[in-house]
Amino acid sequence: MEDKFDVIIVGGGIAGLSAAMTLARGNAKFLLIERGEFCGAKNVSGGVLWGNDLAKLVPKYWKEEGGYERFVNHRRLTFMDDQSAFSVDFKSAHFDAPPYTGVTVLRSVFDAWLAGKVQEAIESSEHPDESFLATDILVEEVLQENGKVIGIRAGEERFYADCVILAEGVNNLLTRQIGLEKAYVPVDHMAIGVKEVLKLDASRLQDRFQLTGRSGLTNEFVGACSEGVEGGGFLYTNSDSISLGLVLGLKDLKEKEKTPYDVLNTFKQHPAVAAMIHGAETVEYSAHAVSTGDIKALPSELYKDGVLIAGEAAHLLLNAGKAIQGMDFAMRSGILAAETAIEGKKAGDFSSSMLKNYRTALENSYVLKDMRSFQDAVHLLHQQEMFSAIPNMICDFGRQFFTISGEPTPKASKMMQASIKRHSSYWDLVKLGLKGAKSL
């Protein structure tokens, strides 16, 4: 290997691989280091990759068998109480044409596939023998000299570069080591995602969820799915499996003395969910720390002399109610970090004054624009009423509205009044409505 690279990337997840692809096409010499046996080996997350950056990295990816599981053309939001589920359902042929606005992925599969595409890009670059994807290596230290990052140490080996991109994930020990992150992130800024992958024959899955070809469904859940714990649930359809899980606030989970696995088991037993997963076999269980999407969790800065922070290491995530966006943020930030490094190479300048262009690019992109615009929505979703009173009220109204009893039927307005009285108050709803209008 070269003694010195243009760029070293720490982490072979989506952010790191997106940076690597961009660097390979920019004819930069780089080293990507991943601690797993292969890219994706240590990644237990999965879900929906939104946006169109994948089509930029891998043009016409949809023509390949590998990579993604299904494209998303069917969205559903479900409010739940203990026995009922009231869903808002949207399906459109507008989402059927590639490049798709969302695709479901299993990260161990997707990351390995994307790593293969990066290797192809390396082989087609001007430096096919001077750029590398190195796996099964743990980076223990970021090397600094006079306050500038100059490389990394893995065991006894040292590797040097003009710029290091830290895409190490949410457990960002190296980011903390160089002083850009505090020793501990406040617990109310963190959550835990728990997920099961349930195997289901492809034909049964398509019949059950009314899918055609590689079309897919995403379903978000609010209410009883989390047993009163701050958070919500999700279900995504894969090629021949279902990803089912919850994202739960760590602080609230501890205070209510509940375990993620027990809450997930209760979620699976809800009548609406049990029918969706009937006959499916659990083949994987995983848990993963995630950011709540509060912008206050971002590191003090995303760059300093010789280093850039991308993806989950920078706590780039947003859940404003309509989708959990994390993988698309990781992809865009990885691309922007690599583009900034290429600019630095051309200018022969990797100082913070040059690398701050990365921060500017992020601020001008949908990543930080959306995180700033929808912070009120992030906070609104974490209010107790959003996972208790509101879904209970909606389901109560649904039971009344859809019940035909052979007795005189009250008007819908009367039904809603009764539901509000049982679960909330008009004043509370007005305050919540005003917050909702402001946040969205």
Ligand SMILES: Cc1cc2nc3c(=O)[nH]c(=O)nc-3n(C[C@H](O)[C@H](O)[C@H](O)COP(=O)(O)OP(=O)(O)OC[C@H]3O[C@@H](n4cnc5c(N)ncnc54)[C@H](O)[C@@H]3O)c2cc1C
Given for the second form:
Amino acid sequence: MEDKFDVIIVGGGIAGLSAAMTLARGNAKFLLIERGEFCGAKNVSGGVLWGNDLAKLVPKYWKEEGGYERFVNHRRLTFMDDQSAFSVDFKSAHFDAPPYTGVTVLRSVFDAWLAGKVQEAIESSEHPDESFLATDILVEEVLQENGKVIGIRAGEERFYADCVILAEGVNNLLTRQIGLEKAYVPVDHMAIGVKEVLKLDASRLQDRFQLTGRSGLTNEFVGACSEGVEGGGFLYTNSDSISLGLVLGLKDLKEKEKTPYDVLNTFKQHPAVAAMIHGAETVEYSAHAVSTGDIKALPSELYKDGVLIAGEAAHLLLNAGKAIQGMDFAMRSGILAAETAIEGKKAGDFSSSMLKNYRTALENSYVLKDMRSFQDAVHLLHQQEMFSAIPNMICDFGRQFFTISGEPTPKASKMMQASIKRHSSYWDLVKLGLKGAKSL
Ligand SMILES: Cc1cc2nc3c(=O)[nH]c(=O)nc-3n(C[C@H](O)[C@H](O)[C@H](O)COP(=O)(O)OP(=O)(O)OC[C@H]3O[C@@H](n4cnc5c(N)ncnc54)[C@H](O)[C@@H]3O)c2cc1C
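I've shown you the form predicted alone. Could you give me the structure of the form predicted together with this ligand?
First the chain shown before, then all remaining chains and molecules of the complex.
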């Protein structure tokens, strides 16, 4: 293995592998270093990979064996109180044709599969013996000379490159080491995700969720699922398993003195969820930090001389209520970082004045455009009413509306007035409604 590369990538998650695929196709010589035993070994997500960048990286990926679990054609958002669940449900045949709007993935399978595709791309490149995917190695230090990044150190070994792409994920110690982020990220910019994978025989899963072929369901939850803690729940269908979990604000969790696992257990026992996971066996449990998508958490810059930051290492993530978008943001930013490095190679220039093209490309892409447009929605989702008063009110209304009691039935408007009175106030609702209308 030669020790000077065009590019070194730290991290073999979605951002790192997307950068690697782009570099292999661009005939750059690179080294990707992943600390896990294999790509995906350490990674957690809900997880739905949204958007269509996967089709750019692996054309016609849907014809391949392995990789994704199911394509999403059925989406549901559920408001919960202790006993009830009121859902907005959308299913469309428009989502049946590839390239899909979203696919469910299990990261230990998906990342390993994508790494295999990168290896194939390396083998068909102009430098099949000069680019490498190296696993089970922890990068401990980013090497710098006169303020310019020149390589990395892993144990006693040093590797040098014209450009380093940091794709180390949310625990971005190296990004902090080179001064692009403060040593401590404020706790209100961080959440914790907990997740179980529950195995269920494929035919039972298909029947239970009315799935055909490789179609799948995503269900997001808000309200009692988080026991009033800022955050929400998710249930996604895989080939023969269910991913069930929660993303909870760290600050609120601490203030309410709850533990993520206890909240997850309560969520599992909710009647609506218990029925969906009945008979399924927990085969995996994981927990991982996750950014809240607050744009204030972005590092002070996403590049400096000889280095680019991609994916969640740069807190590129959006959770504006409709979906968590971390993997697609990681994919697009990894691709854009690698394209910038390829431009740098052509120009023989890896200074910050060249690498700032990465920032421009991200600003012009949906990643930073959407993070900016939907910031108000991100903040709205941090308001306490969203986790208790609003879901309670919706379920209260639902219970009245769907009850036939043998007594005279009030008009729906009267039922709604009563629910509002019990859980909130007109004034609060108008304020929230205006904010919601503006932010989404
Ligand atoms: C519970 C949960 C649910 C989520 N649900 C979704 C979802 O449904 N959809 C979605 O789009 N996003 C979701 N996300 C967010 C998403 O998982 C992340 O945004 C995404 O994985 C970020 O990709 P990445 O490549 O930047 O980082 P990661 O996937 O974290 O990859 C970073 C890689 O770098 C490696 N690494 C780190 N440090 C070093 C080092 N020093 N040396 C060598 N290797 C190193 C790690 O081992 C890892 O493989 C969820 C997250 C959580 C926790």
